[in-house]
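Single chain ahead, written as C-alpha cells, the form predicted on its own.
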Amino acid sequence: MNDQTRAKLDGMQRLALFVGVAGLIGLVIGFTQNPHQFFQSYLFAFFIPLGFALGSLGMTMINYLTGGFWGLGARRIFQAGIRTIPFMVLLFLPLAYAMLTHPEAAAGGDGHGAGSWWLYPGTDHAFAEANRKVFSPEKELWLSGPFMVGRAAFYFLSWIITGFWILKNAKKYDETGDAKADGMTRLISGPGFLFFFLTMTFAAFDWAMSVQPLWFSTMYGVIFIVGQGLSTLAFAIIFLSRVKHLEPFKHFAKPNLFADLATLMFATVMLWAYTSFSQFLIIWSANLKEEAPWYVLRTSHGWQAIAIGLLVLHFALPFFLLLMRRIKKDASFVPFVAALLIVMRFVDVYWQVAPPFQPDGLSVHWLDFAAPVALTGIWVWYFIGRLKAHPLTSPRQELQLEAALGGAHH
C-alpha cells in the first residue's frame, strides 16, 4: 500500500469515526431520556451493518462456488467485511441485554407494550398466558430470553468459524499457491453457504420477526438474506468508486468490474422484489387472521407511504436505471444508484421492524436517525481498519485479475 492510498483510507476512516461517534453521543443521550425508544431504534439500525458483514460472507462463498471477475475485483472488500463479524458481536450486546431483561409493562393481547424493553413480547410470560390459545408453551420456550441469546451465540460462532476458515485458506493460497487450499475454500463454500442461509433465516426469525410473535412467514428470512447481498454489492460499488484511481485498485476497478457488480445488483433487486411480492401475495390471498394483520399494519396509518416508496425507489427506479449498460459501466453514476439502494435498505428494514412499536401510526423519532448513523459509521471505521491491516492484493490475485482482464474483460 503506497502513501497516497494509505492517506485516502486514513481520511475515510477518520470521517467514518467522526460520524459514528457523533451518532453514539446521540444514542447515549437518547438512552438517558427514553430507553424504550433507544432499544427500538437500535434494533432496526443493527441490521444495517450486520447486512454488510454477513453479506460479505455470503457473496464470498457465492463467488468461490461460481467464479467470476466481479469476485476477484471485490475480494479484498468482502474479506475485510468478513473480518468485521466478530465486531458485530459487540454491537449485538445491547440487544442481548434487552432480551434478558424486562421493564415493567402490561402485556397487551396484541403484543404491544409487552416484553423485553418493548422489543420481544414473546419473552414475557404474562403475554404468553394472555395468548395461550395461539401461543404454545413450546413457542414460549423458544422465544425465552436466555434461549434467544444462546441461539444468537451459536449463530455468531458459526459465522465467525466459517469466515475464519475461508480467510485462512484464501490467505494460504495467495501466499503459496497451494491448490489444496483453494480447493478447500471452494469445498467449504458449498455447505458453508447452506448453513449460513439456515442460521441467518433463524436469526431473522428471532431478532426481527418475533417483534410480532403471533405472526410468521417462512419467506421472511429469505427476504433479509437477499437484502444483505444487495447491501453488500451496493457498498462494494460505492467503496470502489472512491478508490478506483489509487493503487492497486486502479488496475482492476475498470468499467467492466462496475458493470459486473451492477448487473449482480440488478439481479438482486429483482430477487428482492420477487421474494417480497411472493410473501405479500400468499398472505393477502389466504387472508388468515394470523397473517394478514402484518400487512394491514404496514399499509395504513402513514406506513403506506413507506410501502409505496419502497416499490418506487427500491425496485422500479433502480430496475429501469440498471437496465442500461451505459449506466452500469459508468463509475461516476452507478454509485449513485448504489447509494439510493443502501438508503432504501435502511427504509425497508425500518418498515419491517418498527411498525409494531407504533401501532397508532407512523411517528419517526430522532433516534431513528441517530442509531443507523452511529452503528454504520462505527462499522465503516472498523471495516477500513481491517482492510488496511491486510495486503490489498497479492501476486497471485494480480495474475488472476490480469488473466480476467485480458480475456472477457479487456
Second form
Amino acid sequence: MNDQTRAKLDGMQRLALFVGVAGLIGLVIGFTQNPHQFFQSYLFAFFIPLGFALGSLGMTMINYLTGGFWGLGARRIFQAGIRTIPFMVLLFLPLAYAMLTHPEAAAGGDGHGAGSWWLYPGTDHAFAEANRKVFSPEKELWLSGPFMVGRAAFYFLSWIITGFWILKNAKKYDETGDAKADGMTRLISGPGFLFFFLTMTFAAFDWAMSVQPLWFSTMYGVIFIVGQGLSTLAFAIIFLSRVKHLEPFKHFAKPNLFADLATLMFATVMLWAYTSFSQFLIIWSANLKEEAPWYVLRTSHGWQAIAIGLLVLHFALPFFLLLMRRIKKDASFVPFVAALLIVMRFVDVYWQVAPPFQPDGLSVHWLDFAAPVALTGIWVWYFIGRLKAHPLTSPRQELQLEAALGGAHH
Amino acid sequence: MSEKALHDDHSELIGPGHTLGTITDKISEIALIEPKKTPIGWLAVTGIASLGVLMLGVTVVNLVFTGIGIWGNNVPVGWAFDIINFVWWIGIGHAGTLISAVLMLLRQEWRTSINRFAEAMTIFAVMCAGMFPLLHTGRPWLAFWLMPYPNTMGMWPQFRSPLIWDVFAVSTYATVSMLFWYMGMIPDLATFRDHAKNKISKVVYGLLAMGWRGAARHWDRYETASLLLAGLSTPLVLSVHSVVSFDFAAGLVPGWHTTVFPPYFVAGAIFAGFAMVLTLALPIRAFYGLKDFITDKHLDNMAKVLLATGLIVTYGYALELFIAWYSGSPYEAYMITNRMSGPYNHLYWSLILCNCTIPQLFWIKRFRTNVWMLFFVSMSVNIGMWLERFVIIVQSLHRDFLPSSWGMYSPTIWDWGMYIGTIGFFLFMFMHFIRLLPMIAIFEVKLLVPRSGVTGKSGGPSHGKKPGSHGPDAHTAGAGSH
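Coords for the form predicted together with its partner chain, given the form predicted on its own:
Whole complex next, starting from this chain.
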C-alpha cells in the first residue's frame, strides 16, 4: 500500500468514524429518552452492517466454489468484511440485552408494540399464555431469551470459525503459493456455504421474523439472505469506486470489474424481487388469517407508501438501469445505483421489522435515522481498519488478476 | 481460484489429439451414417421405445373415448398421476434451458458438449408434460378454451388462477426452447448438409440449414440472436417452475401452501433435469464412444450441480418441517405426521433417501467421475423427484378438510400406461434426435480446440479469446472446416 492509498483510506476511515460517533451520540441520547424506540431503531439498523459482514462471507464462499473475476477483484473487500464478523458480536449485544431483559410492564401488553418486552414478544410468558392455542410451550422455550442468545452465540461462532478458517488458508496461499491451502479454501466453502445458509435462515427467523412471533414464512430466510448478498455487492461497488484510481486497485478496478459486479447485483435485485413477490403472492392468494395480517399491516396505515417505494426503487428503477450494459460498465454511475440499493435495503428491512412496533401507522422517529448512520458509520470505520491491517495485494493475487484480465476477459 | 484454473486451457473439456476435422467427422458420422448401417443397439432401444408409443396411443384413445374415469383419480384425490407426471416432466425439461441459457450467460464453457441434447431433452420432456393437463381436461379438443379470446360464449379464463398462468408459462417456454434449440443447430445442420452423402439428406439438411454459409455476417447475427434468446430464456427457467409451484402454493391445502415453494421447485427442477441429462448422457457416451467430448470434467461438474440442487431441495424439506412445528398450526403438524407415519409414509421416506441421502455420495470426488455411481445416483434422483411429486400431491390431498371424505388413491393400469407411454414417447423422440441431428454442438466444441494446444487445419485464431466470448471471427474460424 503506498502513501497515497494509505492517506485516502485514513481519510475515509476518519470520516466514517466521525459520522458513526455522531450517530452513536444520538443513539445514547435516544436511549435515555425513549428506550423502546432506541431498540426498535437499533434492530433494523443492525441488519445492514450485518448484511455487509455476512454477505462478504457468503460471497467469498460462492466465489471459491464457482470462480470468476468479480470475486478476485473484490476479494480483499470481502475478506475485510469477514474480519468484521467478531465486531458484529459487539453490535449484537443490545439485541441480546433486549432478548434477555424485560422493561417494567408499565406500558401494558396490548398485543402490539408496547408490551413488557423490548423487541421480541415471544420472550414474554404473558404473550405466550395469551396465544397458547398456536404458541406451544416448546415454541415458548424456542423463543425464550436465553435460548435465543445461546443460538445467536452458536451462529456467530460458526460464522467466525468458517470465515477465519477460510481467511487463514487464503492468506497461506497468498504468501506461500501452497496449493493445498488453496484447495482448502474451496473445500471449506462447500459445506461452509451450506452451513451458513442454514444458520443464517434460523438467525433471520430468530432476530427478525420473531418480532411477530405468530407469523411464519418458509421463504423468509431466503429473502433475508438474498438481501445480504445484495447489500454486500452494492457496498463493494461503492467502495471500489472510491479507490479505483489508487494502488493497487487501479490495476483491476476497471470497467469490466464494475460490469461483472453490477451484473451480479442486477441478478440479485431480480432474485430479491422474485422471492419477495412470490412470498406476497402466495400469502395474498391464500388469504389465511395466520399469514395475511403481516401484509395487511404493511400495506396500510401509511406503510403502503413504503411498499410502493420498494417496488419502484428497490426493483423497477435499478432493474431498468442495470439492464443497460453501458451503465453496468460505467464506474462513475453504477455506484449511484448501488447507493440507491443500499438505502433501499434499509427501507426494506425497516418495512419488514418496524411495522408491528407502530400499531397506529407509520411514524418515523429521528432515531430511525440516527441508528443506521451510527451503525453503518462505525462498521465502515472498523471495516477500513481491517482492510488496512492486511496487505491489499500479494504477488500471487496480482498474477491471478493479470491472468484473469489478460487471458479470459474481453 | 487456483492458478491452474485460471490458466485452464480446457484440455479437461475435450479429449487429446482432436483437430477441427476430427470433431466434425466424429459427431456427424453418428447421424450421417447410411440407414443400413444403423447400429443394432439404436434399433433395439428405438424398438422398445416404439412399444411405449403404442401403449401411449392405446391409452389415449381409450381415455378420450371413455373419459378420465379410467384413471384412479377420485374425491378427495382429484389430482394424481396426471399432475405428478406433468410436474415431473416439466422439471426434467429444465436442465436444457439452464445449461444453454444460464450457463451461457455465466460463461461456463463446460456446457458446450452437453447443451444440445439437454435442449432436445427439454423439448421432448415439455411435450410429454403438456399431454397430461390437456388430457386431464377430459375434452382435449376444447383445450383452446384455455386461451383468452373473445368468443360467443362470453367466457374468459380465470386470470387469477395459476393454472391459467401455467398455460402461458409452459407454452412460452416450449416456444422459446424450440427456437433456441433449432437456431443453435443451424450452423451444424449446414455442416451436415455439406457432409451428407445421399441426395435426400442433402436436401433435407439443406432446407433446415436455411442457407447458412458461415459468412461473418451470419455469425454476427447468430451471436446476437443467441444472446437475446439466452436473455429471454433465463427468466423462463425461473418462471415456469415457479408458476407450477403456484398451482399448489396459492391454494390452502396443508403441504401445498408454503412460501418457499417457488425457489424450491425451481431447484428441484434443475435437480431432476440434470439427473435426466446424466441418465441419458452416460449410456450415449459409452455407446457412441464420446468420451472425448463428454469428459470426466463434464460428469464431475454435472454431479456437483446435482449435489448443490439436491441440498437446496433438502433445505426446502427441512424448512417445511420446521415451520410446520413453528407455526403452531395443527393442520400443518398433522400433514407432517401423516407424511412420516401415515399410509404413504414409505414413499416419503424413500424420497428422502433418493433425493437427500444418496446424492451426498457426490461429496466424494471419486464417485463424481465413476460412471456407475453417477448412473446410480441419477436414477435415484429421477425416482426421488417423482416420489416427491407423489407425496406433495396425493399425500396432501388424501387427508383433506373433511375427515369424512378422507380416502386413498391407487393408480389404475391406465395411469401406468400413460406414464410409461410418455417415457416411451420421450425415448422414441430422443433416439431419433441422436440418429438424425447433431447431438453435440460441433462448432461450439471446436472452439475448445485451439486452446487445448492442438492446432487444427484452419489454425487457431481464437487464441487469447475466451471460447464463450462469441466473437464472430472466432466462430468463423471454428466453422472453417466445412
